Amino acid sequence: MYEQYWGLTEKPFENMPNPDFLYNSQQHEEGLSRLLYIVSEGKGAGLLTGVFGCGKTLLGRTLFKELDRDIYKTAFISNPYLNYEELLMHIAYNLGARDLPRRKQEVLMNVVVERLSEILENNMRDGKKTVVVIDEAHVITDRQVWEELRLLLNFQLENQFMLTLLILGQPELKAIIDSNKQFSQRIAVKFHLGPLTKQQTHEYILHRLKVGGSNKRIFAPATFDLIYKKSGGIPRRINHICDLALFAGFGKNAPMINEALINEVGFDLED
């Protein structure tokens, strides 16, 4: 709606995990590097935690975009609020299984596990690596689900895992993992994403505007610190404030986004 007014080719602050808009802060670059290391080296399992809206899902999606589809077979589970039968079925289906039972009363877990085993063996025989990402994993409270995820790592040869499992979630996920010692010991790499700094917030906004097609100054210099204060450096909050400010500025025929507009749209995000 406001793109043409501000000289943009697309909306730069949509809260969608679009890898094209990834801002490579030092911590996001390190987080992605660790995920790539876990996958490329077949380390078995990795853990990425961070506050809500800090970019965990975006990193996961960026990782998937960078993986060579001729080498990697992947499954991205974005809603793990399932029982263990449903979760394993979902993983198997995303990895290519198509002859699974459709009704819950027909589900035999040994059949699902056999299908998963066949897929992993076939992938390895074909020289392919299997990667499973569980996003929003902090919502998993059923210990049986965690046990089934741990057992996935039992699919291995003498010297390598047959799949890599990446677990993403909010900070409380670490305590959940740590309380399950057997699972925690299988996690090869752990990394935590925090908020952006004030300087990074400034750079983040300019980066997304540039990707969105901007070739002129849209935000007044004084607005960057104000946006940082109201957002706490959380990318999802930054996006929310900036998107609403662009919309409000468009509606007011504003020549530039100033502090008044930021205060108008960001009042409800103040601590």
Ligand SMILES: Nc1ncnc2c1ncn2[C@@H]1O[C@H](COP(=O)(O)OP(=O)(O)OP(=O)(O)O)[C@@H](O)[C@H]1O
Second form
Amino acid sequence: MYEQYWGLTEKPFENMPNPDFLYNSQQHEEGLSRLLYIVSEGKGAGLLTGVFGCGKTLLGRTLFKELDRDIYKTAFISNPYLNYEELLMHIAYNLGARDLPRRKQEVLMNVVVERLSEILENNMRDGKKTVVVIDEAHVITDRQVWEELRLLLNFQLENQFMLTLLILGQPELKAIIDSNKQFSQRIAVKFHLGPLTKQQTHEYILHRLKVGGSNKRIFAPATFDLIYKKSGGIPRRINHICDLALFAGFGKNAPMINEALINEVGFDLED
Ligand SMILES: Nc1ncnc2c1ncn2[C@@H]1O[C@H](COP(=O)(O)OP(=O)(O)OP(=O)(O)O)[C@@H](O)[C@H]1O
Ligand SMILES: [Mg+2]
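Just the form predicted on its own so far, so send over the form predicted in complex with the named molecule.
The next block holds the full complex; its first chain is the one shown before.
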């Protein structure tokens, strides 16, 4: 809509986990390299926590984009609002199982677990590594689900894990995991993402504008600190403010985004 007006080829501040827009802040780079380490070394499980909107899903998606499809078999579970039967079925389906039972009965559950184990064995035999990401895992409060996930890590061959489980979620996830000692002990790497600093917020905005197709000075120098103040350095909030400001500036035929426009979009930390 406003792209042409600002000399952009695409909207730079869409709230989508699009790896093309990744700004490699020190923490995002470190988080990604830890995730890569866990999967390439075939560790059992990893935990990525972080404040809402700080880039967990984006890092998970970026990881999957970087993994060589010839080596890695992957499943990305986005909405784990499921009981344990549904969750295991969902994982099996995402890993390629098609002939799964439909009704949720214990005997059928055994079939799902068997199918999963077959898939993991086949992958291993074919020299493939299996990686399962569970995003938004803080919504899983049912202990039985965690118990089932832990059992998945028991699929091992000659002391090697047959799958790597990456658990992503908001900060309360850490307490949920810690309360399950057996699960917690199997986590090889834990990493936490926080908001960006003031300097990083500035770089983040310029980076996304550049990926969006413009190196021009669209935002006046004084706006960066103001955006940082209003967003608390949280990328999702930064995107929101910048997108609305670009839209408002376009509507007013503004030559540049200035402080008044940022203030006008009326986005504050409480929103
Ligand atoms: N390092 C980054 N580089 C570029 N964009 C980012 C970065 N971190 C976050 N974003 C952007 O911010 C928005 C929110 O990121 P994301 O959805 O990954 O957050 P999240 O931590 O998964 O949040 P939630 O806890 O709500 O699930 C996305 O649009 C994403 O593209
Ligand atoms: Mg997310």
